[in-house]
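Next up: just one chain, as structure tokens, the form predicted alone.
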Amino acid sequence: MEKISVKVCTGTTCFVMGGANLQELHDLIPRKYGDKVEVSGSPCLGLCSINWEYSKAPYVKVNEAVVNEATVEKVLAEIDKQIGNN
């Protein structure tokens, strides 16, 4: 199984809209999934600019799946889904 990539948008809009709360993913993911999942920050995923009026920041990408209005719980649920722990 390939390593799952988790990219947390750290752009201004995402950070202000709750992305700051996603910082704990950097601690939780290694403890829960070991080396199966790699988490990193991204200066901007560019997802807000696609349709600003309906922006659902903060955003996280789990592989290619976009988690909008991301919370720690929603991101962990998507990782579990992709690993097959659903």
The other form holds:
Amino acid sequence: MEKISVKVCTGTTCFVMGGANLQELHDLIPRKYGDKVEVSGSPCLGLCSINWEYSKAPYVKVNEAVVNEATVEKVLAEIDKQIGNN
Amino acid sequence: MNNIGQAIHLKKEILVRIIKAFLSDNFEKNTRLIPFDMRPKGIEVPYRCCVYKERAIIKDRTIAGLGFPIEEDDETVSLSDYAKQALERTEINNRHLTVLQAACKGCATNRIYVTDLCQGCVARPCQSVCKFGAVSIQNGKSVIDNEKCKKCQMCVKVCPYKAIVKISVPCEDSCPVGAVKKDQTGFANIDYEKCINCGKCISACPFGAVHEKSQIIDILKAMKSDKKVIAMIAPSVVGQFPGNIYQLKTAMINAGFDDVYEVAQGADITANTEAKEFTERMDEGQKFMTTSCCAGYNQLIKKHLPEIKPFVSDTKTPLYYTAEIVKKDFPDSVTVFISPCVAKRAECYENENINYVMSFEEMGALFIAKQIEITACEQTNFVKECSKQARRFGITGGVAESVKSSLNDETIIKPHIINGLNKESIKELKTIAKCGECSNGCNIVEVMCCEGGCIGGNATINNLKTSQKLIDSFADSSEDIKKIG
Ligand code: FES
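Having seen the form predicted alone, I'd like the form predicted together with its partner chain now, please.
Zooming out: every chain and molecule, the one shown earlier first.
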């Protein structure tokens, strides 16, 4: 099974719009999924600059899927979905 | 995301749009369009009954963002007129909060309520315990007469079925001084005579009804003028943005400031001065001294706790000293304090060396509007480096700690820390003032209005735990206060 990659955007827009509170994913994900999921911070994913899309920030990418207005719960749900699919 | 999270998200988005409108070629028109851009025709309505209601509420929030009180809006003035008035405004006033009363609708009034769980028991402890005769039995169940009820909650406590509840109004409950009340019409009102601007109601309201009246337009106007605009960043800013504070300084200069000072610079002066004052007061036989850095606490003293005055240190706040330095360095400048909370707006209003306040949230919105990537910025140094203790001023315990570290003999000080103002801690302070001493023998009382300190302020972006960690690691790499001249 391929490792799932989670990229938490730490660009200015995402950070200010609520991404600051996603930092706990860095502790939570390894605890919950061990090495099945890899989590890292990422500079601006380039999603916020697309025509007013900052209003949907913060963004997190779970493999290719984009989680907008991301919360810890939403991100975990997306990971679970993809693990189920694999 | 919880309601509070969504409300904050919405407020920030509106700020970004206001700033973008200001920077565009047609401020008035683009401000008028904000509610329509955010809720265009045909959109699925996220929170309320219909798109018109949503737009009306966004309009109200925009009014606060432009710096006007929402309560005074009679719905006939368009946002473009407000934008124009904001441009023409030359003065701000001393009312820093405003309530979006349309949002209060969803929230029941504060009362004691008997739920369906009432079994109509024979013992009826609720009725016998009530000193005000407010509980009667109708159709076999308890009923509360709200005219007579004094909300003492005795009935809530004695009901064996836990059938009686207190319906909370978050803003009312959060206010430590009883300044917010939902009136008969169901709208929350702030009594400005009592209000200490602590901002707790802003954080507490799940509908995001309480707003700070923003000064962002006034600041943007100053940036456009030929005056120099100098920012002073609160120590609690560390950890509130990506990158370090040297990158933040560059980002702020890119955003339109001419220079940036750390308020920690003034905190070093405060700590040293306060340490001297503490020694003198102890030598004179006073039993304790209390700190005077927190703006919310200072207003509490002024409005509700004058009896503690004789014990309050005369030392000024870090911001006071910093602003003095800035105005000396740049006599004609416009000074802006970058703030974690609304309480500082009141302090700044009273200090002629400080012109405006920009909250952390507003600064975040400015970065977004100008598309500034902080982590991509170079580092710019500050003219003066600050001590480790000064950089921890915004964390509960940090002020007392820095006074201690500035003393020649650190063993003479025993701090008592009040971490957050609420009804209980205010009662405690009243007792301390009345007795003229702390019952536990402590001799310095540090009071932080917000739990956690300034990092718990209403306009912060990061959570307590993470920001505390980031401040600690930055402080650890800084010099000790004894080595800072
Ligand atoms: S800051 Fe996250 S996508 Fe740009």
